[in-house]
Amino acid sequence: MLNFAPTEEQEEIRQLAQSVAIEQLRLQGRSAEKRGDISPELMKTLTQTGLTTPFPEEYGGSGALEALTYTLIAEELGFGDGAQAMNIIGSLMGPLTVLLAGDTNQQHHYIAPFCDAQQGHLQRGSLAFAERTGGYSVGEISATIRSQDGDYILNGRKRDVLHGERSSPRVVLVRIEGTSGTEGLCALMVPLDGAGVRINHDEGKLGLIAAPSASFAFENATVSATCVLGKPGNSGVIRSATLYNILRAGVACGMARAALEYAKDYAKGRIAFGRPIVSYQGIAFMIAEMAMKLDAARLLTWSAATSWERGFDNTALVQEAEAAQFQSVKIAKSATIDAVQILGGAGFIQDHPVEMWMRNAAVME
């Protein structure tokens, strides 16, 4: 049986992420939502801790990426504030995809700026995954490329691309025309100032307001063959897609845990009819079910992260990662809704963060 107990080093990193999440992300949740982005000062702090530079030391990073370790980090960041956590994860997935799928020249060019001691915290990347007709599933990717005169012709649409409007690298997941499933999956860097490319900033979002996003539309857009990361169809693209799902699952688990602990503490202190409301079965059972479902989703997520590190078969890895992401987002939505219900009328006012957490979880799908 697999042992998911963190190592001593992983526990130290998790505690560091937790302290930053509680002391920084949690306190800046409302201000980040009003600003519509994470603060540069907070990003600088995160960069200095090494939490946002999971790249090889040869590029100036804090060390090679370990999926399980970074899943623990993602959960703690989500525990602090889900929107800012997704802001961070969404930005990192651009250079991480270059790391996993690109060649050496592409890696040197796009990863080093994120590790720069002076300007690294200002860099933003993006990964366009989900589409208008689907979720975060590899099988639902329908944007296509076809070869023509040494270049590629790109068609399709992407939604909810975090930092999609202003990012470098801007990575888009597509497939070679005529392929399906995991076959022919590609990642390419797309300049958004070319013919046939339209970008729309997402306005009036319900949640994840502190994680700016955009939608892409490609209509016979010409993309140079040099923009493809590695060879078309390489397994690094699948590993990037599954990693994104695993990290999204980690953030969602953190959001659910935050809602659970906040609601539990509130229920212990709220007195009704002479006793804390946590002593009533209706509330106690709700909290117990939140905890049970969270543990199940976390187990799925850790299992997927372990499979990612061990290099499991791509098909099995895709299924594990997508199951973890689906279940974790599902529990994040239900846990935050339950937290609002436990708080009653107080759950709908901004004196408490649960209404913001509920909105953030709703937009994770």
The other form holds:
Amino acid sequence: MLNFAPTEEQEEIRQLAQSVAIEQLRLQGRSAEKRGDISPELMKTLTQTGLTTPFPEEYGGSGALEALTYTLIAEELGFGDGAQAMNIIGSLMGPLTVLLAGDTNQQHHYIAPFCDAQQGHLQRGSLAFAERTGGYSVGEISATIRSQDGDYILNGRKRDVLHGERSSPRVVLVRIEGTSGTEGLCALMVPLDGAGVRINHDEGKLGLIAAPSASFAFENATVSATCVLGKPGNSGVIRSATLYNILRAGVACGMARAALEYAKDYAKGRIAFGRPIVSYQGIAFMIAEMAMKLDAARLLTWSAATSWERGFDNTALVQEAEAAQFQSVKIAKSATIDAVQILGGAGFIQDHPVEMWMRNAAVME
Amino acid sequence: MIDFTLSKSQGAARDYAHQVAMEEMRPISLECDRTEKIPDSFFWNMQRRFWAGAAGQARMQAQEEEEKQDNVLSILSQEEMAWGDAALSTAIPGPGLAAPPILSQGTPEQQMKFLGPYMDGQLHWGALALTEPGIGSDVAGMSTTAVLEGDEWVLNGHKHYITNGARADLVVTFATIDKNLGREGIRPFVVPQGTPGFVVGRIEEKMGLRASQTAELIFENCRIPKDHLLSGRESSKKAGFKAAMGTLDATRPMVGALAVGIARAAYETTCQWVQQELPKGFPSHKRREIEQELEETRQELEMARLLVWRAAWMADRRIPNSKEASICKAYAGGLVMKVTAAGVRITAPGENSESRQLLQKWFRDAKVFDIFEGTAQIQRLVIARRLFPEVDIP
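Any chance you could show the form predicted together with its partner chain after that form predicted on its own?
Whole complex next, starting from this chain.
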């Protein structure tokens, strides 16, 4: 039955995430960009709140993930600072993929370290999705594996892999040679070095600088069969890829909301020709448009998250999750560009965060 | 808990409306549009279908499910009806747009008196008269006047663009009791058909929604009983204006739902055309571009529908929804124009088939969805004013 209200519990978690986002992520946006990473202290705080350990309690986590709840968290983090939010989500997708697609041994081995009270906040995971020839769409995955003498031979290239250099687990989405679409997708873990593996740190990025990333190139790299998560082609891989898209959509909605709220505050306070600039329809309509499109994208994202939770039809889920991602990133891009426009000259100056947000949204593609 | 699945009664209402749209509307759609006429058989069929059978069952089920969901059930049906034919769906017998102000501002006695006759199984319509030749969304400038003389209100003025105005059994007419009060002087009055001094003027010829009746209404010393003023529930000065605006909060999601219905019809028909009627030798890279565009359209349709559902769901829960109602109407109103225009453009190379004729009709129908119940610009103004309650946005 139709319902648009989060549960009380979801609302509490959302508020917790919002307070961290406003009090920490937002304030550290610039310093994280300068450092090129999120601060370890902040990661420690997040681990303590349980927001970054949505794993089963048997592994020491704060409880299994509910997609919609986590989508709400992702939006709040993105509202705080998009780059640090992607840093957090990008890392999380490593162990989450192990949880969704891996077997029990793999889960124990790779998830428990993230929940460690002392060292957990220093752990990073990664999930390599997008390639040189495509975006965040499983149909566009063209990196392949084929079996050979009990091992797998890996070929292909991946781009913009958050934490790709220093992660464990370092998960890569590939497909079994000869498959297409949503069929034959596999998740496997690759070592940092080895014959045929080349991992390069991304330098001089336009945006999301606070989320370090790397590019992968595999040329007939040999990967042990034990590195494949679960059975090759298991549906957990699609669950992981769609979850990544849904959470990316959540962060993008947060980025758009940050731009909207910042532009709103500025437009209320900035006086021109004796009136707040928002009292001019040229500005007011831009803001109304941002609010309208953000609501639309958020509902699409929520809808994909509830479908993920129901989880029966993988083909429909892929379409919904990719639609949510596409539309949310689209509004994040346009809203951040419009926010800079509304701030005018001030938007171009780095005293205000909107120019950083505009660069962050632009590289979500 | 957030949930986008329909309950049994919601699904039933939608399925039933879809069946009606397919069986009663689509077959006569192009002909009614061409002739600007609707056969009586359509009215009786709709009367029969909606006062019996599955619609009644859906209503029973809804009562069992307990939560109030009139608005949600209504918009679910509206989308399907507009998928069939938006003009015909405006002409379905019933109190129509007259109902919301009577329900929200009428006393229980007034509701019984004015809405009771609609339950007798005969053909009845209702209408809402707000727009005047000089005023659209700016209701404060209303020039139709109401003056109390003894036990009667005397109405004078001129209304136009009134849907079902000539066939309505009663017209809820907005008039000012004191021009100096601006929008606070506006009150809703119930004017029955046949009241002396109440004259139907011309019926407009339109670009789209041609089968829908759009009438001019003239009031010349039109006298109605004192108790035909709808402000029984609230005695505050703003009641009249609130009735007018409250009506819009309820009807904007419905207009949004109609827009989504047309847009969906155009989307589906364009998809079918690409699959079945694409001319031989059409370049494959162009076909891929079209398919990409249609996929984005599908996503936008989904977003428009969710925005409409949200606004209606809020109305059922009595959560203030002015902003959300305007958002869904503005989004869907813009989208339907975009989708129908794309349909006309994409199918341009084709033969003159029925799917092309339908697309061209929907293209003509679509434009008004960005105009009536508040233009695209008015919706953005409403949204902005709600976002900035403390700022005066003129």
